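Next up: just one chain, as structure tokens, the form predicted on its own.
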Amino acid sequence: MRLRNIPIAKETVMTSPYCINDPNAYKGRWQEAFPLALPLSVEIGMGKGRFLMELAALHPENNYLGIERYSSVLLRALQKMEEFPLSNLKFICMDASDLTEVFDKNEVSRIYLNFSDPWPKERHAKRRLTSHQFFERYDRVLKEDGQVEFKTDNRDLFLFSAKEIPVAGWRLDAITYDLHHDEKMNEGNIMTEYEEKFSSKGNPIYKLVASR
């Protein structure tokens, strides 16, 4: 369960040099938020930041932005960044539905979705980050050759996601129903906190890559 009520979280996020507190102001000029103008990748629902911090450390040739809705969760990532600062990584505390208000057309190279909230009730399907409604948002901010990568341990959400991609007018570039036993797709895989937890229990991890 996500932590949502740590008293110092909001103030810490507001004052942290690693957070962008007015992301709308950077729309169309996100390269100005970083020391170097490099291709930009975004993780939506970044949680405590393990995945994105490892990715940013391994790939200094890219800039990275982590989006997290809950300040109490983002606080954990900020604490890690204070210990191991990375110049090519920034965070935003915001709701993913505001994506097109923050990023301009062709501004993002890749989007990562890791262990997203499954929103299991059918009436909430449009809130799922892999719904066709969200893919329409991704279409408006990704570069022409941009991709979306999605990982989950939730089979129902994964099956839903695979069906939504053609509905949104996208295509599946790669798909696996057991990532950790798929030699090709698991190459270079960086595990999230949830991934390590679920896979240690023997749960298969599902992954797909989509593009237009």
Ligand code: SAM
Second form
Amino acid sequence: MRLRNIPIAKETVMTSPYCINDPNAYKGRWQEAFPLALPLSVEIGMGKGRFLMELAALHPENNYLGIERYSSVLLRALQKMEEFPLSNLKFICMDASDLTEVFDKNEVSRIYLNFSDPWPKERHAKRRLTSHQFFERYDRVLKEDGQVEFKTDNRDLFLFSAKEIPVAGWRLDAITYDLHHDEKMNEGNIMTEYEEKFSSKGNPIYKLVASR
Ligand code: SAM
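Return the structure block for the form predicted in complex with the named molecule; the form predicted on its own was the one displayed.
Let us now look at the entire complex, which starts with that chain.
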């Protein structure tokens, strides 16, 4: 997903009205980053932003923040936002491991993790966005009734996540091993860029929803 050597990416991200460059300054007052004070949902590892743009357009009753670590990837989302601006969607270029420096307790209503990097080596397990270390971070920023939604085509990462989440003290509210053939869980599903790519190859898509 990382697109290398896009020299204008950093500068474009820094100067874009759709990006928040000093996210730590908004800790505890994220409502001020948007025209309307609405519940806040966050996608971590948003890539080129297709999922979040569609979601934000469909749900003007929420505010959305997309987090992406690489400016070269985020650039694609900014280009789309210039064509179809949405007042309830902003982006942050940061590593999600700093999540608790950016969001206060109870500040986030929902977290989306879509096709997160698998980090297959055991010694890198704590970098997986569904590791217990990341769920500890989610615990510190999510509202009491907040949920984490996770989709992937990576079976090993999904099986790891389904085991890891209860270890982190969370419960699985819903789980499917074939989202696109699960009538209930697929209702209103918005495809991400990766989801379209992998499901068109015939890969099943796995999804779970977790809460405390
Ligand atoms: N969610 C998109 C989709 O489903 O099409 C993109 C999936 S891509 C495999 C994973 C993305 O997550 C990459 O763009 C990567 O840079 C980003 N990412 C991975 N770990 C991250 C982290 N710790 N903080 C922020 N972004 C991260």
